[in-house]
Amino acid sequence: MDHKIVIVGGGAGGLELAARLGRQFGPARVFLIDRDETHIWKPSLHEVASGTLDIHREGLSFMMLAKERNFTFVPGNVTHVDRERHCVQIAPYYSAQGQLVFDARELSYNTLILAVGSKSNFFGTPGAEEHGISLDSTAQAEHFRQQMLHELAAIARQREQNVSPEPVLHIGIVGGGATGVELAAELLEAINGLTFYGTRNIDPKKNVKITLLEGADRILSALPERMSVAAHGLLIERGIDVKTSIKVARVGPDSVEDDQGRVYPVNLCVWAAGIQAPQFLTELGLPTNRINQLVVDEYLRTPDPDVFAMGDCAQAPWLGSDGTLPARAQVAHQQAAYLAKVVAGRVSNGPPHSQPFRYKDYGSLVSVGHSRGVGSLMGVLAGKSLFVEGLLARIMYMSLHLMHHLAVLGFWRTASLAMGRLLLKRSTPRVKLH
């Protein structure tokens, strides 16, 4: 019988695992299962909730990818792992307008490999979950783009009735890591090209204020500290309110309060301060942590042989160092290559593979702005860092874009791509604008 590898979770590390398995094994056992019909590389959610990246041209579709890469795309979301019977139960799948597309289903596996990313942990502070908006997905960051042009539309229309005092938009990110950091520049560039495309009458200086709340005595306290004061620098630079040290004790329609009492108003509040794996991970009977991750070894298997879990929703140990593995995209894309050969071993029913995953840490690149970045190489020189900033960090950091998709489509359907973009910029709008 064939032996069936199962890929639950469409994100950069399982994509470019079924990508790279499909190749080999082809249709007939390599299932992907995802619950969205197109893939959106997750660093770049900031962009579609800027309205700077539209996911209808971004967007890849499953079902090309999964033509082009010789896998067998799954649509639907997984909500239970009968692993005493090795399959995999799949809900009901609708379409966008609630009509029945599939019934309920089970796929069976040989081998399963979790990669179902993570979400937003609100840490059970109250009003959090109910009105902060979280970048968990594209329909997420959708639906934060299309309340922000709401907004400005209604100052829009009090500066045209001379309504005073001068009306503000208050946005909150509550969470100063890659993503509140990146979103907030990200957002004061998008503002500023809707008032070239129309909404002139907006001032993005006066009307317009962006807040960032972090908890820790410094933005991308995950990072080098040089990044993290360069990166600090250009966001004041910018006109952004940059506030540490900030504990956030509760969220509101239209305020955030800390637990010194102090309180920060905000029309839009976005929630980027942690992460934690989907609950379903908790009911399998196997070990997870308290952000409900998968615990996998140094071969990222969990105590099941037949399962295995990459990316955020896995706490792998960081060979070499105390620590475990960070959640980023590089990690997610080098144990899609390292899982790529064990399970083709698994497959070919060969010895199992004897070397365990080591994560080799190429250092940090954050965007702040189109045309700047800062980031930390690491091992570039002998061994040593190299601390990068401006213009190159931020080719760079496009270029890690470039890179997933290279993994996925290939040197020449990347390349078409890419020019394909380059070409589009000069007849469409710098933000989507509906």
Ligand SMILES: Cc1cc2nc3c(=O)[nH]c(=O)nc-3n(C[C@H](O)[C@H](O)[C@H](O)COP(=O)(O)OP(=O)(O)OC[C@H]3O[C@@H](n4cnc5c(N)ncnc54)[C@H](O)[C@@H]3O)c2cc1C
Contents of the next structure:
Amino acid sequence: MDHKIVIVGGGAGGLELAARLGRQFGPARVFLIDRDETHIWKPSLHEVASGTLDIHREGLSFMMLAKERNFTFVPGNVTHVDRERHCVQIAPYYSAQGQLVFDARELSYNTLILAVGSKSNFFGTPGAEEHGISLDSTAQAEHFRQQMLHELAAIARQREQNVSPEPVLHIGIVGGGATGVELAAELLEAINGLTFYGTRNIDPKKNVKITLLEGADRILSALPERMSVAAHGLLIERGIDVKTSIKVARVGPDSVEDDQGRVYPVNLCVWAAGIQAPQFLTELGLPTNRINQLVVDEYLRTPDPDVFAMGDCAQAPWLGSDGTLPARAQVAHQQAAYLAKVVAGRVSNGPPHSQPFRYKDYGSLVSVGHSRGVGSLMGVLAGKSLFVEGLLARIMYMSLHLMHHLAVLGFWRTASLAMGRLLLKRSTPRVKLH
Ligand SMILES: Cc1cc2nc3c(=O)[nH]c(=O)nc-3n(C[C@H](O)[C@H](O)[C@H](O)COP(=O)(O)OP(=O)(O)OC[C@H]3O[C@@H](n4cnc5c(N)ncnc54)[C@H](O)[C@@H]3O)c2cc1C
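Next up, can you give the form predicted in complex with the named molecule of this protein, since the form predicted on its own came first?
Below is the whole assembly, all chains and molecules, this chain first.
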């Protein structure tokens, strides 16, 4: 009987793994399950939220990818894994119009790889889930974009009526990690763009205020201090209010309150303060940590020899350091390449893979708008890190997305897609307006 490989989650890591294995073993053996029909590169979600990236053009159809890369795509939300019977359980699947497409199903496996990513962690903060918008999915990013357009249109109407005092849209971003920083910068550019295309009577300097609230004493606290300083400077220079050492205690419909009782006016709140893995992982009888990540060893194995986990949903040791691997696309990308070899060995009944997964840190890059970035590249000069800034950092930042496309689509498709997008850019507005 064929060895069946089931990958749950077609994100940054899972899709690359499916594409690699599909090429080798074909659709009768390689199955990818995702709850969405379209793949999006998650680090682009802040651009979807600000309207500078159109999801209808950027998203890649899993069906198309499955045909191209020779795997079987199974749409659906996985709710449980029955490890004794070696099968995953998939919830009933409904079309966008609410019609039942598939009843609840099961899919059996010989090797299972869980790559279900992560979502926002609200840490039980009162009001955060209700009033904050997180950027975990394209639907949420689109929801934010539409709310923002709605609020800006209201401001434009008030200005037409000469309402006094001057109306202000307060956008609060809770969390000064890479997501929060990138979103703040992208929003500013998008709002400047919007006023250029349609709502000309809005003055972004007077009518929009973006505040970034960070709990630690510096933004980008997980990255080198020099990057924090550079990014902080760039944000301030662009008029973004950056507040550090602020512990948000409550989120309301029009404000955010910190643990000292200080209140910040916020009409639109984005929650980007931390992550957690999906809850169902804690119900599989496998060890998980306090943010629901499956605990794996240096071979990315759970204690069940047939179940592996990768990407944001896994807590994996960082060999050569005391810590665990960060939740980053770069990690998921490298783990996909590693697991492709491990799983190929299992399919061909070879000896167990003898090399553990070693993460190669190439550094960190953060985009601060469309033409600027900051970053530190590792091991460039005899093992030392190199600080990069400006357009060069932004171009390097985009290279991670390019590598993902190359792994998933191959060279020619990536090149034609890039060319197509470049041409489309010339005939469409810079910011999605509808
Ligand atoms: C706005 C933003 C900006 C970011 N910027 C960067 C950056 O600049 N650099 C960087 O390295 N990282 C960045 N990240 C983090 C990066 O996106 C993640 O680390 C990376 O996507 C993790 O890959 P993954 O494969 O583990 O999960 P994901 O890419 O999140 O994919 C998970 C997939 O699983 C599917 N799924 C989830 N649950 C189920 C289920 N129960 N059943 C079926 N399918 C399911 C989802 O639909 C999704 O397709 C950013 C994240 C965000 C949100």
